[in-house]
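To begin, one chain is listed below as structure tokens, in the form predicted on its own.
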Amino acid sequence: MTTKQYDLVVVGSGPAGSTTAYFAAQAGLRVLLVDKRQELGAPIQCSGAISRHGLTSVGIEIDAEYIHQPIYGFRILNEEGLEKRIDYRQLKPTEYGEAEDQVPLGYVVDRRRFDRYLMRRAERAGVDVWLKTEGLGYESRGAAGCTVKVKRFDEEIEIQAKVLVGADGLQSQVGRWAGMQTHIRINELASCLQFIVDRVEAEPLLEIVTGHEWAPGGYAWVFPKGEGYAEIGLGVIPTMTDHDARWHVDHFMRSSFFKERFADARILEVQGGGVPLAAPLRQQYADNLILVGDAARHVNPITGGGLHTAVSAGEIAGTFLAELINNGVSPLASELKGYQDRWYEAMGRQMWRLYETKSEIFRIKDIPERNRQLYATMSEYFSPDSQYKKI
């Protein structure tokens, strides 16, 4: 069996994994990034919205290569179509807009191109990247590091590393190797589906539609993709409906107050997957191992947004591990707890509060009252004065 040596092995080359690898390599670590997929960004399970701050705060350059559409604000609508419009071009006209000295609030990105961009950034920082490589397991050797086994092109390879990073997504396999409870309850897993459509007009705003009628347990959305295209989708909690997500998307398009707007829509692509609306994992570390991104449930439990939280957590993880390893500290659980502590101070505390807010809303039995509470919460969440701006 072939044996390799690295400081860090990162399993999963999505935004969290690539960002972790990038910051660790920038600080001088020898990093290997592996992924069982052969095509990055596929399958697409994400609407691809991220704030400008979410990109620039972790040093990701704004690049037309991965951007579909600049975004300048939000339209939040309730079940009947009552609207709250939050357009930052009007709220802060000296900062946000389309003029040369103004900037967008955020972007809808092409996930395939975005993931490739982040992986290339990591590779250029010195990260070795192995695609079509399956993780088989890991064994902790305590202060001496760990052994990670992978399979690449039918060859089993043993890697000696100091730390293994699980960035392998929802219900992380890497986490299970360490005995972590990474499974998620079905009533906290949103079934999401979206259509990429032509012939639907859309402003450069993210449109969010709340209400049990259209999306039980979640919300519906209409996001512009540029060039006349749009994303129409929603997420539902399976235990709150007798229908699947496809039925609800069809119902939303045919029966909602947007039905005339959607009448000429031509479906070009169908995308979908599961999105956790759960609390972050209570313990995201073990001896010689940490979890980051979706694997640690670093997902906003109200909006389901995970791009901003993934790259932010990746910066925290990569920087922390570089400091730990470069200072010769043994990567035991007692020391790796510092990663989770740092993450908690940066965003974890707010994510727990959001989870508690979400749970309170969906414990309400009276559906009209629940609808009112969700609409009010979403409207406040996206306002300029929101306490959750960084999440």
The other form holds:
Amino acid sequence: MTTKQYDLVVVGSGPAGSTTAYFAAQAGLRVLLVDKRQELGAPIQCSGAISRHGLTSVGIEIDAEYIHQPIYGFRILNEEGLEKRIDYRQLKPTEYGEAEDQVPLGYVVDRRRFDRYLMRRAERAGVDVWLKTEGLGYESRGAAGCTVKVKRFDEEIEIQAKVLVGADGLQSQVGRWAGMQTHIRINELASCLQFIVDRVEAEPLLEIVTGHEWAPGGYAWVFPKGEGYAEIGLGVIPTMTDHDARWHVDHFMRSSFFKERFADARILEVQGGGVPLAAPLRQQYADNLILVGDAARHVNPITGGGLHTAVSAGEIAGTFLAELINNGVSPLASELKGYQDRWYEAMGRQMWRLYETKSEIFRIKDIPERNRQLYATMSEYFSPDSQYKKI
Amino acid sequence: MSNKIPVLFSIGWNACINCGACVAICPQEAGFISPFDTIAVDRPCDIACLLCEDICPVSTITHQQISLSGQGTEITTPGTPS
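Right, the form predicted on its own is done; let's see the coordinates for the form predicted in complex with the partner chain.
The next block holds the full complex; its first chain is the one shown before.
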């Protein structure tokens, strides 16, 4: 068996893992990034929406390579189709718009291209990247570091590292290796399905459709996807419906106020996934190990958005680990707690607040009242003068 | 929630969209997975909470109960409430 040495091994090359690896390598660490897939981003489990700020705040250049569609605002709809339009081209024309001196509010990205772009950024910063490489397990050796076992194609390889970063998504195995409390409750995991469709008109706005009738426990969305395509999807909480997500998408497309608009829809792609509408993990570290991104449930509990939160947490993780290791600090749980503390100050506290807000809405038993609250909260959340600090 | 009778899961691979939601909700320890990013289908699940069946966006996970006496299996109809 081959043995290799690194400062960090990052399992999972999605936005969180690649960004962690990038910032760690920039600060001088020797980093190995592994992913078991042969093609990053696929199978797509995400709508791909991210704010422009979410990209630029972690130094990701805006690049046509990964952008499907610029976004300028939102349309929030209630169950009957009443809408609140939040178009930043009208609300803040000095900043947002299509003109040369204006910018979009955000983008819908191509996750295959986006994930590859971020991995390539890490690779150019000096990170070694191994695809077709699955994590098999890890063993802590305390202050000395840890041993990570991986399988690259058919070869088993042992890596000596100081810290293992679990960025292996919501279905994280790394967290389970360490015996961490990663279990999510069924009433806090949205079951999501979306279609990429042709022949459905969509403005460059993110449309969010609330209402128990269409998406019990979650919401439905219509996002423009570039090239004239659109994305129609929704997430439901399984305990709040007798039907699966697929049935609900069908119901939304055939029976809602958008049925004429969707009548000629032709499905080009089918995608889905689980989206946590939950609190972040209470503990995101162990001896020689941290979790980042979906694996730590770094997902906005109101919107289900996880791209901005993943890359922001990745920057915090990579920078923190570089400081720790460059200063020769032992990578034990007691020290790695500092990562979570820093993350908590930057975004965690706000995520817990949003979780409380979301929980209050879904505790309401009366469905029309719950619908009203969700519509009002979504409308408020995406407004420029929102009381919620955006994450 | 748990019916305590071990079950063997079966996945309709043609319908499966490889979304990983079943693994995300699964309370099993690490490694109860298939090579296709789903819950394991090659060994019994002794928790049998069936949450994976509830979360599946395309309802393509079903199960057989494994009888405790070891006298073969009793096959349940897909969609049978636990």
